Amino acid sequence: MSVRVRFAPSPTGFLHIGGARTALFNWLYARHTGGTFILRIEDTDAARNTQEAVEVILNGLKWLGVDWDEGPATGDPKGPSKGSVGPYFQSQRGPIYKKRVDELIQKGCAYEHEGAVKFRMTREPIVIRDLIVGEVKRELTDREMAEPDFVIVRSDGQPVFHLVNVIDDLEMGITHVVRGEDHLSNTSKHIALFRAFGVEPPAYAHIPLILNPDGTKMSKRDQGASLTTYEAEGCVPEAVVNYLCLLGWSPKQNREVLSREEIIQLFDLPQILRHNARFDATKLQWLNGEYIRTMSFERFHEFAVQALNRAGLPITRFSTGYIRSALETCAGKIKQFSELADYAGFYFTDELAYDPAAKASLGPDERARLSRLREAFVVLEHFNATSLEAALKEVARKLEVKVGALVHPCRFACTGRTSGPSLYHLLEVLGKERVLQRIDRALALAEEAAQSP
């Protein structure tokens, strides 16, 4: 049997991190087994669905590298067409649902009721043999026992989630339904619908929920719930994929940093853990830093430029060579690209904003040493990292102070910060003219501050 799985989001807002993980688990299972991954947009609720939300879903999956295998053939909304762009939209499949509802009515499995259509729910317990949760016996509650039947088509003619979900899974030949555990309560209704159509349901695998660090369920309002947050903060897609996999899945090799290819090879449903997963932003940041540290410089450059543009820095004013040299001093030094503007923004501005907490770095002694260092820099014939380091160490020797007594005030004067890229290399990138101008300005500001009452 060839595996066929699907991700079926409703476009009512942003792509939740839990939904992204569900899509990823389905995609990984399809790739691991050589099966088919289908994207189906459940957009029958016209009042709540928006095209903007559809684009958010599509762009989020593309950012993660989750591609789908099927889509409606041109002119034939229900016909799968291998290799077409897709996805399927439920709003385009109305005739299919109507035909299937008529079938249920003719079989006596559904009936009209006050303008709506209700499904005649079985009164017998339904056993759900879940590949992750295990065997679950679902019996009707006392309230349901009195009125077990449920609406499948509302009085306005719109089919409900339970109906279209099952019909699409049936029509598309879905073999495995991999979805969040919060859908487990719906599964008995879905199994009953499948059997009413005369077919056995697909295999179900309900994956654990993602919780906040305090153990509460992660809702749409919680920090980190939206996938777009991670792109905006400069996370690497591969790191997010890697981390999402570790939320509820274990490769059982005591490893955490895994390439996409390794994950595909190792991923299988029996390895999905039973207990809920707690989201750990610190661990994601660490993992992201590992990916940044080992990525090629060309890729680092691409992400870095995007991050600097997002931060509003005027990098287009600078030459390609200057930008590249500046970024070379930053490679492997940050854990996410949203840090880059603060870490390296001094390269791309004429007016430094000096850290108020560090202005004490330029006291009388520091100003005197910095002035001596400036004199050494002025006469340098080659303004490169090697010469700059030698000149600074020579000044420190003559002043009989440690190297740090010059490094720290020089860094502060030229960057406005007390930490950052290698000092000698950043001075080389800035160039003699900028460095001397910045030292002069820092000294003037420090003198002015010292004379203020």
Given for the second form:
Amino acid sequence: MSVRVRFAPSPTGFLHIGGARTALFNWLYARHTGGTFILRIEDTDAARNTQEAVEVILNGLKWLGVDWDEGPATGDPKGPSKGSVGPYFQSQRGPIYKKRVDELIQKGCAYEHEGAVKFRMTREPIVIRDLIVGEVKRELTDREMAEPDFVIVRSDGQPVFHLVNVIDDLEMGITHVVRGEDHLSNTSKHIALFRAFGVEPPAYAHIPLILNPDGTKMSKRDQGASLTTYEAEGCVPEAVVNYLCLLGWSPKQNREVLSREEIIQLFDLPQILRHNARFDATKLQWLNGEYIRTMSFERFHEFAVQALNRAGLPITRFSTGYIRSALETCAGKIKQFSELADYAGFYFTDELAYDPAAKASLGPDERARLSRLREAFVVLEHFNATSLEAALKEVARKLEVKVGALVHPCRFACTGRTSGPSLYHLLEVLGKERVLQRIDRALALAEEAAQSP
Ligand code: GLU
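Switch from the form predicted alone to the form predicted together with glutamic acid and give that structure.
Once more the chain from above appears, this time first in line as the rest of the complex follows.
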């Protein structure tokens, strides 16, 4: 029997990383087994059902590279085929639910009650054989015992979550329900509904929750809770996929950096860990850094331009060649794209803002050395890293100072910073004109600061 799984989010305008991970685990399981992955938007709650809220989910999944295989045709003339179908929307499946409710009523498994339809719930304990959690026996609570039947269609005609969730899993031939552990408490109702339809329920796999680093439950407002923020902060999607997989699943052998293909190959449901996973921002950052370090320069360039734009740096007025050369000096040097505006901002500004405290570091000695360096730079015919390095070392030799005694004031004058890309390379990128201008301005400002009391 071929595996059929689904991700069934309700559009709340927010894609929690727990939800993103659920989507990913379902998708991985489908890809691992050669099965089918379905996306089903559970949008029967009309009040919350907006196009924007659906977009948040679709964009998030697209960003993660999670694609679905099936669904109604979207009107693409080439469809139905991958990419031109689905997702399924529960709001478009009303007649299917109606037919199934009639079936339950006819079988005596449901009945009308004060305008609503209620399901005749079994009074017997229900055993859930969960692939992750193990065997769970659910007895009815005292309150449920007093009134075990529950509403499946409200008096306004709206079918409720439990009903449509089960009907769709049944109609769509879902073989494995892989979802967050918060739904474990609903599962006995779902199993009872399946049986009322005369069908054995699918296999269940409830994934433990993602907790905050301190062990508390992750709420909407907690750091890292929304998938959208990862994209906004310039995270690499492969790093997030890799990280989410490690949150609650272990590939064994202590492997941590795994490509999508490797994960697909290794992923299996029984390996999902039973305990709750704690969100670890440092680990995600580390993984992200690993992906940045090893990505192609073209990819780095793409992410970097986005990050600089996001930071509001006016890079478009610079030539593409200049931007490219500037970014070449940053590749492999940053761990997160959010660091880039700070790291490389000096390339894309006309007037550097010098840190006032550090300005004092251009004392009389540094100013004298910097002036000598300027003289050496002015006469340079080829303003490239090799000749700049040679010229600087020559000045250091003549002045009998260490190379660092020139490197630091020069870096500070040209970048306004005490660290950054390789000095000789950044000087080459800035070019002679900018470098001389910056040295002049830094000297003038330091001189001014020295004069004022
Ligand atoms: N719509 C439910 C949710 O977003 C889905 C539950 C399920 O996966 O069965 O939590």
